[in-house]
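The chain below stands alone and is given in structure tokens; this is the form predicted on its own.
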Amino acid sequence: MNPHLPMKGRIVKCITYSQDKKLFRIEANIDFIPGQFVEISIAGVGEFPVSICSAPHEKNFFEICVKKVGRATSYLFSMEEGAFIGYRGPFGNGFPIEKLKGEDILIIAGGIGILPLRSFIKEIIHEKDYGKIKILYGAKEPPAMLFRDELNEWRKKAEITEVFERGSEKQGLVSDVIAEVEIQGNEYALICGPNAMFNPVVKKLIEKGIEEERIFLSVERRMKCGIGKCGHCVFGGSYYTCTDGPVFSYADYKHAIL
């Protein structure tokens, strides 16, 4: 594959969950791990990046959820099922999948930073080689939790805790509730939401015993062209969040922002 051309693919299903935020099945035959992202393409329109929602194991499609914030975007959500979108992709590391099995697995996701570790769970879950798997969940407000109908499942293999901003009875930041979780130490964390919330989780669960070289966070908001030209997800001086990324050990990371 010629990484700067698109590929077509096909919507075949659309999901809306609420007035910004839309799913989307592409039919397409695309190997990935868990944690890379595709560049979608809409000819005459424009291009953005979007981490994979769906499980690697989930053949002759993948999944993306999209937040309508912009001209392409928008243009995207005015797109139904039969219609034509172009994708590059995968780029990027994902989750170290291989590495991780037989592990106990810590799952924190904050808003929107469910959608690559959501392709993450539906793995682990289907592939049954994983030790116990624990789920934290935070979101503004019920309504803007994505895939509240998938928890159920989830939790059939997943010990889940949910927590809000606003209107819930559990309110608070999803760095609030890791006091409330059973946590050994000899955990891997994989973390995903705004920026604002990695120092905080992080540093709890380094209190909590479990070392930097365990916990892997996804950085997927500074990505841009997927492949290492236009300079926009340069951190560090040195790191692209494309190429060296966007998944990287906290260990790694620490070490690109100081």
Contents of the next structure:
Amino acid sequence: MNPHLPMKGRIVKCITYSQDKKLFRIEANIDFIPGQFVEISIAGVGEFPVSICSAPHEKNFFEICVKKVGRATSYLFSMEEGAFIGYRGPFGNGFPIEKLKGEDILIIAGGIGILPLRSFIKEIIHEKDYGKIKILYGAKEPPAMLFRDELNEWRKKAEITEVFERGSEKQGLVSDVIAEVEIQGNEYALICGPNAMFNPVVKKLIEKGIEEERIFLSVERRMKCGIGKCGHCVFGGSYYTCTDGPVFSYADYKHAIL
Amino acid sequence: MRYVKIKGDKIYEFLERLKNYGKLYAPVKISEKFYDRKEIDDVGEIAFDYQRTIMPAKKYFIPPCEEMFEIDMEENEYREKLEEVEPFVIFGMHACEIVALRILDGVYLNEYPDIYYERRRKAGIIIGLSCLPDEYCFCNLRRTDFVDIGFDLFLHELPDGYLARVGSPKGHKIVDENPDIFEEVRQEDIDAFRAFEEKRQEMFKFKGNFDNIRYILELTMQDKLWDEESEKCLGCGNCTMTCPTCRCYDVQDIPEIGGKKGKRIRFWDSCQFRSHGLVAGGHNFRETKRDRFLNRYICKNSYFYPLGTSYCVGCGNCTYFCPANIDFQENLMKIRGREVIHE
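Mind pulling up the form predicted in complex with the partner chain next to the form predicted on its own we just looked at?
Let's see the whole complex now, leading with the same chain.
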């Protein structure tokens, strides 16, 4: 089996969320862990990595949500149900699911950082053997918030705090509202969002008493091959984001140089 | 280990015989200053006293550019296109390059084995050759100046021929099938081998080792040396292209005119290029030249755990081929606090 070879998958469902964000359901049989990613190929155009945003218990398909930013994602954006794409994966470590069972969990997402976390949230709703779940979810403005139609479903299991940079009563960044959330200190925190969000968020969590080993970040790099070879996602001298990550504990992440 | 001797007058016959085992590649002098490896027809062309080739031997295992798949754009399908790999022999690999290949093995044959590399690796026969260092070499500091596995035969220069170490079943086969080429090693050969190794050790510019360099480097990343040195860098990528362990590659889909077919290719990439850390949307994970410059230093000096060596094997290629005269070894010496005196 050649790990470079894309498998062929059919798009069976599309949801357009905004001018530049669209969800695709791909018919495929893959086993994965929330937090893992796939490499999507558009034949003749190119390949890009993207987090799986559906849950593992949803069989026979996986979902990705793509922001139209480059050539390949723009091309995908124009595709509709019935079209075929290529996929490789799943790759990466994913969230430490076994460690998280039975624990209270704090989920912190900024913008499209919600994508890998949605996979985990859907899994929590399905699995039930987790403790208290709290979600802090920030976006630029209310219309830009992905999966708003699903928040009520998530609320059945989780307490959600929304925050927007503009266009809402509650204006600010995710790190600004941490103070409002009741945090015991024994929670596990899962964070995904823009790089600039990590440090201010983590700082507040540590102040609230959460240990660094309990804080997990889903990190973005240029993960070209997905299998620890091509070198683009290397950081800290010896970490490959694609195989050692993309989920790192803050304790590991903060000491990694570069 | 099995040791045999090739008498001096038999060496060209030996090289001729190697062609029975596959296409023969060896270093030849291509200009006044440079050597490169190429396919050999006339064994008389082969250079024995070369220091370094323009392209490292990795080119036979990961070509600078190769086709991975045929693309059927109408069907949205990628199709495997694996051509038969003919057996080949690389003659004259130095110890550092053989260690470098083992490092590449660790990357390319990990839990996701790279089928392209693997097939070529199985088809290749490696014949090592002893060498004497020039001022660019620091394999001794990297502990890669002597290699004990990773070759089929390794030839050590003697005054009247070569002492050959046999390193694999393929190596034994070559020796067994050509009894007229090889003879037993005598006491004077052992003495000469020892003398050669002694002389070789004496010739290295610096003594000691670079075992601690990774940590010193990490601790001195804010040093102004890196501002000055990265400022000199042209970002050409020569250092990584000529590095025997640099392995970054990029992948692209190339459609044919007509838009129905295409191919997916991969080609050598360099962390010194601005595009290396650039993602769609414009964010660059290694934005500045300093980031990219240090990325190479950190990468090369970090440890490759399966072998217990650093990713750098001390061949000196990056310095030798740098058009901006940036001296890798000297920079590492400087951050280690050693004054570098030029003769």
